[in-house]
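Just the one chain here, laid out as structure tokens, in the form predicted alone.
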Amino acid sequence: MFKIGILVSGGGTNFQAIIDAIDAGKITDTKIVTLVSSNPNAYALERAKKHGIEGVCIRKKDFETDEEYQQALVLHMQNREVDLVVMAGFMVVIGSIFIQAFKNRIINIHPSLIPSFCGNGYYGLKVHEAALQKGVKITGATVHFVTEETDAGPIILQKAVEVKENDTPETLQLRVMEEAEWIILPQAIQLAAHGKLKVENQYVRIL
């Protein structure tokens, strides 16, 4: 059984999409063994409780140093023998200690077609605000491996979404989630769970 650990900060809609995909048989031979929230009030923790999944809060501010925080995250995931870490709306920048401990085993979902509207400062609604300000006609979402450089790791999957004339950041955010994020994140997990992803330098080969 392939074991995944989820990192979240908010409502956990992508987390729910993963749960639904497992229930629907779109992700097979895979179990969510833990959910870690950076926020004690995140609704994702309620979702975990409803589905009988371990949900814990590990907050950066509860540690004296960033190194101690990262080590706590590493130990938490290692103790549960996690095969893949999934950042599903995690608003904390994780550092090299955690990334190296799970090299090529951390994936993130970003609400744009990388390399557009990504990197430091681009998160949540800010991504969609930037897309609308630029006047792009197509946006979307990207699943990528996590490296030390924000949103710059090898790309696994992307899916395009049309930008409509009367879109607001909120309507665009919802459409990107429904038409892209909730589709390609489960797909990427299924590929990883069955050994179908091979990282070659900055390129991901789907086997």
Given for the second form:
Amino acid sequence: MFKIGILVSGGGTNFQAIIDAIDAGKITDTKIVTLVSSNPNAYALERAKKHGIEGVCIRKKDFETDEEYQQALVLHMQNREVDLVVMAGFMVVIGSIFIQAFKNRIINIHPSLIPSFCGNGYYGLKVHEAALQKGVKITGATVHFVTEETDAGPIILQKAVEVKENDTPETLQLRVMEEAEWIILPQAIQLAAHGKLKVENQYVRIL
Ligand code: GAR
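Switching forms now, from the form predicted alone to the form predicted in complex with glycinamide ribonucleotide, please provide the structure.
Up next: the whole complex, starting with the chain shown before.
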């Protein structure tokens, strides 16, 4: 059984999409062994409880240093023998201790077509605000491996979504989730779980 650990900060609709994909048989031979939230009030923790999945809150501010925080996250995942860490709406910029401990084993969903509207400061609704401000006609979502440079790791899957004339950041966010994020994140997990992702230099080859 392939074991995944999920990192979240908020509502957890992507987390829910992973649960649903496992239930529907779209992700196979895979178990969610833990959900870690950076926010004690995240609705994602309720979703975990409802589905009998361990849900815990681990906050940076509860540790004296960033190093100790990262070590705690590493230990949490290692103790559960996590094969793949999935950042599903995780709003913390994570440091090199954690990234090195899970090299090429951390994936992230980002709500734009990278390299547009990504990097530090681009998260959640801000991404869609920026896309609307620029007037792009097409946006989308990207699943990528996490490296030390924010949103710059090898790209696994992308899906385009149309921007509509009357979109607000909220309507665009929902369309990007429905038409892209909730589809490509489970697909990427299924590929990873079955050894179909090969990272060569900074490129991902799908086997
Ligand atoms: C999603 O749109 C996700 O792509 C985005 O936050 C939202 C979380 O929603 N992530 C980022 O912006 C990361 N840089 P969710 O909690 O309902 O899955």
